[in-house]
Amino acid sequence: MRTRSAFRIMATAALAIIILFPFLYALLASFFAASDFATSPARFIPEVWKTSNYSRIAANRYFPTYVVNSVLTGLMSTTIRMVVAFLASYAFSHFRFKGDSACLAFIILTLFIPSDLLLSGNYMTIQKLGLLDTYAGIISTSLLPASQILMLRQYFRSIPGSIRDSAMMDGCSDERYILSILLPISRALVSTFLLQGFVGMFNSYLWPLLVTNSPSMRTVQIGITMLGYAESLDYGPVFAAIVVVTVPFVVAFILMRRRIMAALSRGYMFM
């Protein structure tokens, strides 16, 4: 038993090191001078700790705009996705209507279509609609959360129907039932989906790159590659920008870890 416990501890420690190493290196590299990146062998600890990398990205005229664009698109996309997922899953789990099986099958089918396969068609559609260089164009392809609809549907079906029946007998409407009963008991799952959706949209790169042309509409993931410092092998500000956009998510995960673990303990994994 002791040998097995020791092995588990060693395996967990090794996995933690593998996962945390990129984040730790990015944090340390954000304090590197330009010469630290050209040393051989590669340096892990900066010779001289330079905080100027952070002031340099703060002084960049477009970097705050990149962050604001990512936050706005993330909030808009996440909010719309969650409303669509919640209402659609409520309809699929509580009502029977003509074509409900076909609609659900279509939603499941979208999970098997590679997103890269639709890039060309989606781009031409957005172009014809005149939505290039707009927030609507950036979030347009992320508004149907098929996996969240399916998982919420399964969760709603696990809730005893007698709860809704009792509420309806007391004169409760569907809107009030959703807001007063269903949403509070689903808060762990909803919170997890909100964080997952925001992180996914915030970190998206290819689609925002295609549908935005002006620097004022670029998102932060694109903006980091366009800071220009890497062209002179001065990667310090780039790593500083990576740390700046990563830290809020680490803090959010720490604050929401209990709800995330509660959602995972019920068998609902990220998709």
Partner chain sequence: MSKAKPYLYILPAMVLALVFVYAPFFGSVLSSFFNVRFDGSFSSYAGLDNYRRALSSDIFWQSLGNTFRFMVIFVPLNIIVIMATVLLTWRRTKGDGVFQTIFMLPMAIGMSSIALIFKYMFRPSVGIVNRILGIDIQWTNDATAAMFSVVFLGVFLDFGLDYLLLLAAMRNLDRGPQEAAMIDGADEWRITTHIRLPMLSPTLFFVLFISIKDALLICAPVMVMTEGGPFRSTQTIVYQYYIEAFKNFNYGSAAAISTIVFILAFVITMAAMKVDRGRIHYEN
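Source: prediction; values computed, not measured. Rigid core (definition): largest C-alpha set, two forms, superposition within 1.5 Å. Residue numbers count along the first chain shown, from 1. First, how it differs from the form predicted in complex with its partner chain.
- Taking 2 Å as the criterion, residue 39 counts as shifted between these two forms: its C-alpha moves by at least this amount when the rigid core is aligned.
Pass me the form predicted in complex with its partner chain as well; I've looked at the form predicted alone already.
Left out here are the partners and the other molecules; the chain alone remains.
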């Protein structure tokens, strides 16, 4: 029994090291000088710890703009998704109306259409609307939270109808019921949705790459592939940039771990 659990711990630790390795390497490489990248055999620990990669990335002409663009589009997309999700799931759980299940199916079936194959069609739409190189264009295709609507609908249906009835009796409006009752009681789920929505937008790649042309509109995940240092084989600033944009999310995921697990246990697909 003891040897088995010793084996288990060692195997788990080995897997953990493999998973952590890319993070660790990026962190160490963010302190590399250009020469550290070219030595053979490859270096793991920097020869001299060079913090200038961080100051160079902070002083980069575009990097701060990339970060601002990503944060703003992330916040906009997340907020709109939440509003869309609450309105729709409220209607689907609290009202019976003609065509309700057909409408729900109409939304759910979008999950089965691979979005990467819609790039050209959506690109033409955004072009026709004159939204290329705008925040609206960047967030446009991320605004439909289909699986969240499904999840929230299921959750709202588990709330006793008597709560809403008595609130309505006291003259509470639908909007007020959503804001003062539904939102607070579903905050565990909502916080997971918010994180996922923000991460999804912040880290998306293909669509923002297509609909932006000017460097001042690029989001950060595209921007880091175009910083220009790589041409001179000086990757340090690229790794510094990666560390800067990754650390906040690592912290957020660590803080949110239990809630994410709870949401997944409910069958949330995180798609």
